[in-house]
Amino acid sequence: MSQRTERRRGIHVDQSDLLCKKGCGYYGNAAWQGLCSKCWREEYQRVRQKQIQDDWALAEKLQREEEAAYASSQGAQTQSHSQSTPPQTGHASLGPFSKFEEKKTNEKTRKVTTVKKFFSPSSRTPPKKETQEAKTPSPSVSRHASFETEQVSKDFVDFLKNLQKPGREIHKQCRAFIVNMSSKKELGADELSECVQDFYQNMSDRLMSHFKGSSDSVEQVMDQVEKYIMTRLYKSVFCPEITDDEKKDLATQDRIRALHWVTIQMLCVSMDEEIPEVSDNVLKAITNIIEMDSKRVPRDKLACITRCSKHIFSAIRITKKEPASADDFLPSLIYIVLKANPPRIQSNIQYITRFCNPSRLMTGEDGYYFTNLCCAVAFIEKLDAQSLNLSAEEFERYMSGQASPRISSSEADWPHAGPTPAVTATNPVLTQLNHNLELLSGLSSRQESLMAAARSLQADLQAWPERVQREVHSILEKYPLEVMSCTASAIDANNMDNDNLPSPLTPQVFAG
């Protein structure tokens, strides 16, 4: 039991570790350094504001040094030279600084300018020429959009019709935002995420004032806004080329492939896949976590994670015949991720983190399950021998493929081993595979026996005519055929009883 406890400690995560490190009570995220989206945005803005202030201080310092150098050079020059060269020299020396100052000013006011563009009256009626120029390079707003995009747009318009005038205003703001985002291809992933989150926040505040504090109505509208916007922007913001998301995807995929030997017992998973209902829930959980990559909307991706997690809880409940605990859930989720090896898992996590409505990630079951998924992926990346209660030598042999837990000599000492430890301690898929191989081996031996019997029967059939012919010849030699001559005789010539018959009747004549 102590060995089981030690192994569980290797993958146990305190529920308090899932919460924001600042103690606000919301769920944290590894991508936000353990903070929730609200605290992360505040921290990000604070750090960025400090960086801008430092840049301004550096710019002012450089300006003072430039002015001092310029003043000293003026005093050393002659009067005639000072009259002919200072304007050009001053202009040349201050030119680079002017560009630097302009760049910092634009960077400092970018956020305010972005929000003003989204909600100012001038942005509601942009010039037709400017709008057309902005639409042309953007694939997300082209006329040749996919069927799914067109369907989402139609559903969004139908939904906004129920809101009447506010619906028309929301539609204008969303379209203006999409056009604006489509032209910001030079921005990084964090800047794009900040723009989207700013739009969510401002739209939510406007809706809150319109619906007079009805959070349910605001949440319903924001779900539709998120669906419409992210479906249109999906191709340009999911796994952008300027990030290393694809590199992380490949690294995680290779890592999971290398860990194919990890068994369900090593992770202390409370699921018995021999039970048909448990096996069915495991397959459904794997299907849902893989299906996440096919969705475009962050909320739909979260829904796949939630369904996967609920199937895991059902499998644990059926196995233990009691409600599942949080300590049982995380190892099971790790096991499902290892079995499924979901495509682009890192890109999907980053996409949800950057562009999902932050209220969904901070609270509720969606936020809880998503936080656990992030912990599961982080655990897989850092999984080592100690986490699985193995020695470093065993771990290296398993990782290199030189050995397998199924055929390891130490498997007999496994605490959960039953009458057949070599079979029960392995992955159920590998168990089924080996069982099928044994069946094939048995069928092969039976086929060989059958072919040998068929060849023997064929030889017997070929020898049978010769054997019958020899037997006939031997009988004929032993009992030769004699042909008796036949002579003609009366009908009753061969009747030996004729002597005992009375004499034949003679005819008598009677005189009349």
Given for the second form:
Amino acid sequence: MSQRTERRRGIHVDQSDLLCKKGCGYYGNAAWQGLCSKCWREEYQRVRQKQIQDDWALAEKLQREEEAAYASSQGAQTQSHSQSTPPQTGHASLGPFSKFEEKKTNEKTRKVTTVKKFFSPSSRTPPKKETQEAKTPSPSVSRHASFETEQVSKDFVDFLKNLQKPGREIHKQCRAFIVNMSSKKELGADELSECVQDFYQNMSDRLMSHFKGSSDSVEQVMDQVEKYIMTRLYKSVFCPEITDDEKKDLATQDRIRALHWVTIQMLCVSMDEEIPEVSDNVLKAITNIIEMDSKRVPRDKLACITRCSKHIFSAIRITKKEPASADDFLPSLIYIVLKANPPRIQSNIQYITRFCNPSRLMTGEDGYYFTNLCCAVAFIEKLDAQSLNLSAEEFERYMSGQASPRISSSEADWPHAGPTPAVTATNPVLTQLNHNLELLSGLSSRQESLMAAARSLQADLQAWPERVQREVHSILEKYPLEVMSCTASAIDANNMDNDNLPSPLTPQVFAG
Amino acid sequence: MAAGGTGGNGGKTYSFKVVLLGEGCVGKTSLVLRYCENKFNDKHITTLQASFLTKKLNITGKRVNLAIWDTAGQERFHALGPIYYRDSNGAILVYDITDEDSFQKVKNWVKELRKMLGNEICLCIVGNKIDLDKDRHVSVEEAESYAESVGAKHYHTSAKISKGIEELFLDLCKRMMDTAQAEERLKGNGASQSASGRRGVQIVDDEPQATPAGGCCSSG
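Please give the corresponding structure for the form predicted together with the partner chain, as opposed to the form predicted alone shown earlier.
Now the complete complex, all chains and molecules, led by this one.
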């Protein structure tokens, strides 16, 4: 565990430092004095055996001394009573000694677990005061509890409340199972898987008889049971140190990194990332597959894979305008896995196969997508020149980083690559970038011309009133204002017929 | 999609997994789309994908949930076959009657399936595209006699003109039910339930060994 964290943080550690000090070829662990788990156990057993033998030897020696002392002092009968006890203390010293030994063992194992805890990802959330876990008999179970487990316990209890009496029974069994599992830390991964699967089987059989064959309610309860026990067991059974899951994880991760040059065209993926909606779906698919590592429950991990697959299907559907077949889907999923390089992919796959409720994994839709993911990873592991339609030399050159496929393969492999095949073939993101750059430069030139036009318009506008004024002036100059003098006359001055008119009427005055 | 286990004693529901195998372009996808959606090359196909489809059937009063797993047919994915077809109850091996090569591929698949899964799996060999009978390159007699020689049933279908597909799936379901019932009788009624459940688990445990072995054999 520790060496993984070291790698992740980028501390350079020589490969040989990580290996078991005994040279058995497995990785060692600082907590086990640089030995691997197996050698450590052997070594530890040996030391312990020796210690016990030494203790015995010491005890026997003491007893002999005591007996000798007792024999020599036999003459003095008065002291015999008080002296008769030492032989017993000799024997009794065995007790404390072995106790001491036990204590030491405990201390050692605890040290290992604390080291583990220190490196494990959820050590950020320190174990909190637990109300429910406090009752659990085994301290090692409650010690692993964190906020998440507390939450899941609460949910589980809430869910079971609806079931009343059988609910309590289920809860009791699950708790007993978890306690039981925590005492089986030494078992191999396959045995652990066997235990969990047996538990699922027994539980679902019992539920089946309880619900009288209603498989829907059984499934509902089983989902909750899975959620509860796997959240609680997650830390001890995910990527256990006994297995080489971790080694495989690193190998796959390196493999995917080495394959960074694989293009979408080499895999014959029918997703056109130049369509914005498609690239959107691709990004979401990548996010989902990476998110898988953060889930604890196998079913939640499966759900991430399913969401990822759905996004891939959308992307294919948009590109091809017809429903995606497996012929389209698998290459696309491979492409997504290559692009995402999901963390701890092998461990996750192993975890799901070992601890998922089999009814879900075997026949359902989730199972199909999971199987495809397994196929994608298997394909990436075995990928060779032939599977990419490349010649062996080409493949070698790309793998060693001597050449990159951008120019050599693009014209041959992809006839409809468009005006810039060399760039298109390398990386769809680059293509998009280039495309956007072109758009931008076009836009800026258009804006420039717009600005120029605006400026000329402004100049025109400023010139216009001047011009108008000038014109007005010129016109005014050409036709100066002439004021004509004219004689004013009364309205009826020119009236000739004035004389012919009768004299105006005079008002008549009447006296009162 | 309650792909519930083969549980319950009275109203029994069978859940079967069927894999579709065959070279690319032989019409595997069209076949299932015709069966599940009754559509062919249609712009109105509603499903997002045609690689995992389910169908619920009722055969002589027994409920059957069929999960049809499409597989990638490209040659480069051939080695991944075992991961797909483990645990399946039936396999539909599709070839194109106008393409001799695709029939050869079917023969390879049959050999592999029999080697890996024995006789527990029901095999169907399907000659698709019989609407193109004038371009036929695989003779009817050859195909049928071959199918008989390996204990498989042979069918002629056309997804385009919708022919022979219902019969194919119905027949396959019946055969799978027979196999399942025979298996049950063999193991006794009481143990059957847990036995069928455990079967899956044990095969899961085998996976790490089985996968690389299959890969090596078929690629080498």
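Positions refer to the first chain, counted from 1. Every value quoted in this text rests on a predicted model; they were computed, and no experiment measured them. Between two forms, the rigid core is defined as the largest C-alpha subset superposing within 1.5 Å.
- On core superposition, Glu477 has its C-alpha offset by 44.9 angstrom between these two forms.
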